[in-house]
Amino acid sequence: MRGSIVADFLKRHFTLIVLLGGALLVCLAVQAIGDKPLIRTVTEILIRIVIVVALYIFIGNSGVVSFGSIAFVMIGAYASAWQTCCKAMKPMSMTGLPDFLRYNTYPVFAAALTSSLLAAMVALIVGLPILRLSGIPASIATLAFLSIVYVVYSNWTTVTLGLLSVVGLPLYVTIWVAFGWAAATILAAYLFQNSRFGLSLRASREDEVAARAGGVNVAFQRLLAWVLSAFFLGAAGVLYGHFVGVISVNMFYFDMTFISIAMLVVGGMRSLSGAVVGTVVLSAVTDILRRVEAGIDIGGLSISIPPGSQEVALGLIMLVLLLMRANGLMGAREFSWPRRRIEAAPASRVGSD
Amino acid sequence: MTTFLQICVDAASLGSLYALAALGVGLLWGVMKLVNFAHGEFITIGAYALIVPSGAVIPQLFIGALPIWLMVPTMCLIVAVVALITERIIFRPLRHADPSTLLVASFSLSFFLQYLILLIYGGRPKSIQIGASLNGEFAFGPLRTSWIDIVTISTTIVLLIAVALFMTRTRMGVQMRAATQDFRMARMLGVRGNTVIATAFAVSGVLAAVVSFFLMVRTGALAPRMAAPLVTIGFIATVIGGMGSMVGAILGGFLVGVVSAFMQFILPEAMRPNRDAFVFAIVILMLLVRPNGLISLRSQKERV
C-alpha cells in the first residue's frame, strides 16, 4: 500500500520532480567537474530561471504579457545594494538615502528578503490601478510602468548614482545560492498554478468573460499572481547584483525585458516546464553566440562575428520560431508521467478567414 | 499670459510629433490588432537613411545631402518599403495569431532591427545637421518660436487632414475603416484584406518618416535606440485615446504633448528630468477613470 502512495505522489508531481531533480543533477555534475567558467555559466542560467519562471507566474497564468516586470528586478537589485554594498562610499555618494541605510550595512540574506518584499510591495501598489485593465492596454500600461521606474532610477542621482554603475556588491551568489532560489521559485510557481487561485486565473486566461460569469474576481487573481511574481523578480535582481558585483539602470531595461520574454515564449508561455526549457535553450544559444562574438579558434583559424550579431541572431531566432511554432517548444504541456499525458488544447481561434 | 501662450506653442509642437507617432501606431492596431513596437525602428531607419551606411564616428550625409523637397519623399519611400517588407514577411503569416503573439512578434522585430542598425552603423551616437534654415528663431509678438515649430504644427495639421480625407473620401480609406470595424465581415463583402493592410503599413511608414525628419531637424542626434521613448508615448497615446479609434490616437498624442509641456513648466528644476515619469503616472491614473480611453468604440469590445 505504502509503495502505491509514494508512486502516486511521484506520478502526480512528476513535473516538479523532473524540473527540480534535473536542476539538482546538473548542479552536482557541474560541481564535480569543477570547471570555473562552466560553474559561472550554470549559475547565470539558474538566475535567469528565477526571472523567467517568475515572469511565467504572472504572464503564463494570466495571459497578460507584461513588458514592465523587469522593473521589479531593478528595484530588488538596488534595494539590496543599498543595504549591503559600499560601506565606505555610501555616506558620501548616496546622500539621499535615509540614515538607517546610509550608515549601516545589513546581512546579505536578510537584505535579499527585504529587497524582494519591497519589489512585492511596489507591485501591490502599481498593480491596483494597472491590473484593472485587460489585454493589450494592460501590457502597454506595464510598459509605462517600466519607463517610470527607469526614468526615476536614472535621474535619482543621490540614491541610485543615476546612470553610473554601483560597484562592489558583495559576491556571495554561488551555484548553490542560485539553485536554492531557482528551486524556491519553481516550487512556488508549481504550487500556485495548481492552487485554486492559479486555476481561477488560468480560467480567466482562457475566457475572461466566462470566468467572470463563473464568479472569478479576475482583477484580484491577477494582482495575487503579479505580487508573487514581483517577489521572485526582486529576488532575481538581488541575485544578479551579487553575482556580477556591479549594477546599473541600463542592465534592467529593454534588453533584459526582451531576452526574458523571448525565453518564456520560446519554451511555451503557458507551461512551467516550457519556461525552464526556454531559458536553458536560449541561454545555451546566447552563450555560444557570445563566445563566437569574442572570437573562437577552429583549426588555427580565428573566427569572430561583429558585436551586435548576437542580438540580431537572437531576434531572428525569435521571429522564425514565432512563424513556425507560435506556442513555443512545449506548447501548453508540462513534463508529465507518460501515461497521464494530456494533450494541449491549441490556442488558435476558430475559423478566422 | 505670454508664458501661457509660449507653453501652448511648445505643447502644440510636441503634441504634433506625438500625434503623428500615435497615428502610425493606431492605424495598424485598427486594421490588424497589432501593437507595432517596430514603429520606433521605422522612425530610426528613416533617420539613419540620411547618412552613408558605415560605422564611422563622423557621419557622411547620404540622402541628407539632397534638397529638402527630394529628401523628405525619399525618406518616406524608404521607410514605407521597409514597413511593407516587414508586413509581407512577418505580419502577413501571423495575421490570424492572437494579439499577444503579434505583440511578441513586433517586439522581436523591433529588437532585431535595432541591433541590425547597430551592426551596420555602430552603436555610438552620431550627430548630423539637416535643414539648418528651419532651426532659426523668430519673434512673433512677445512669443519666441522657431520655424521648425511652425513647420511641425502646420505639416501635422495638413497630414491629419490628408489622412482624414483619405479615410472618408477614397475607396481605399473607406475599405480600411470597414476593416477596422470588422475585418472578417469586410473581407466577405469584397474588401481586399492584403491590399488594405499593406496600405496601412505604407501609410504608417510614411508617418514614421515624417516624424524622423522633424526629429532630425530638431536634434540631429542619431542612436540605434533614439525612437524608443517616442514610440512608448505613441502607445500610451493610443491607449488613452481609445484603442482602435484614429481620432482618439491623435487626441491622445496631443494630450500627452500638452501634459508634457505643462509639466516641463510646473515641475521644479530638480524634478524636470523625471518629467516623463510624471506624464506616464498621470496616464495610468487617467486610465483608472476611463479604462477604455477617451473615445471608446463599441466595435473594439469583445462580443459574447
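Owing to the predicted nature of the structure, the values given are computational and were not obtained by experimental measurement. Numbering follows the first chain given and starts at 1. By rigid core we mean the largest C-alpha set that fits within 1.5 Å across both forms. What changes on going to the form predicted alone:
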Second form
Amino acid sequence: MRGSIVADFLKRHFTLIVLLGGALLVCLAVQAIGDKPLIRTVTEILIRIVIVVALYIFIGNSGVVSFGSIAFVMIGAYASAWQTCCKAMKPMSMTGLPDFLRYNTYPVFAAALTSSLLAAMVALIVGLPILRLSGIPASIATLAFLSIVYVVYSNWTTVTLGLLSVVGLPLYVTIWVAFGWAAATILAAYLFQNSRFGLSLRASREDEVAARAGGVNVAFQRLLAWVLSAFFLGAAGVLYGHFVGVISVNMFYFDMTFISIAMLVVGGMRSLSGAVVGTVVLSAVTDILRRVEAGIDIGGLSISIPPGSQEVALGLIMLVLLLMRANGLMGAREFSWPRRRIEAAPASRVGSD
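Alright, leaving the form predicted together with the partner chain aside, put up the form predicted alone.
Chain only, nothing else included.
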C-alpha cells in the first residue's frame, strides 16, 4: 500500500522532483569538486533560473510576452541596496532617501523579502491598467513600463546615483543561497501552474473568448500571475546585487531582457521544464564562448576567438535551435514519469455487419 502511494506521488510530481533533484545534485557535485570558478558559474546559472522561471509564471501561463518584467529585477536590486549597502556612503550620496534608510542598514534576508514585496506592490499598481490589454498592445505596454522605470532610475541621482554604480553591497549569495531561491521559485511556479488559477489562465491563453464565456476573469488571473512573477523577479534582483556587489541601471535593461526571454523561448515558453532547460543550455553556451573569447589552452595550443564573437556565435546557435525546434527544446512538454509501451496484438474481427 505504501509503495503504491509513493509511486503515485512520484508519477504526479515527477517534473518537480527532476528539476529540484537535478539542481541539488549539481550543487552537491560542484561543491565536492571545489573549483571556485565553476561554483561561481553554477551560482550565476541558479540566479538566472530564478529570473527565467519567474518570467515563465506570467508569460508561459498567460501567453502574453512581457518585455518589461526585468524592471522588477531593477526595483528589487535597488531596494535591497538602499537597505543593506554602504552605511558610510549613503548619508552623503543618497540624500533623497528617507532617514530610516539613509542612516541605517538592515539584515540581508529581511531586505530581500521587503524588496521582493515592493516589486510585487509595483506590479499590482501598474498591472491593473496594463493587463486589461491583450496580445501585442500588452507587450508594448510592458516595454513602456520598463522604459519609464529605466529613465526614472537613471535620473533620480539623489536616490539611485543615476547612471553611476552603487558599490559596497555585502556579498552573501553563495551557491546554496542561490539554490534555495531557485528551488522556491520552481516550487511556486509548479504549484501555480497546477492550481485552478494557473489552469484558468492557460485556458485564456488558448482561447480568450471561450475562457471569458466560461466565466474566467482573465484580467484578474493575469494580474495574479504578474504579481507572483514580480515577487520572484525582485528576489532575483536582490540575489544579483549581492552576488556581484555592484549594481547600475544599465545592468537591468535591454541586454538582460533579451537574454532572459531568449532562454525562455529556446527552452519552451509553455513549459516549466523548458524554462529551466533553456536557462542551463544558453548559460552553458555563453560561458563556454566567453572562455574561448578570453583564450583557452588545449594540449599546449592556445585557442581564442575575436572580441565580440560571443554575441554573434550565441545568436547563430539560438537561430539554429529555433529553426530545428520552433517551439523550443521542450515545446509544451514537462519531464514525465517513464511509461512502458504495451503493444497489444490487434483483435481479430469476428463476424460482419
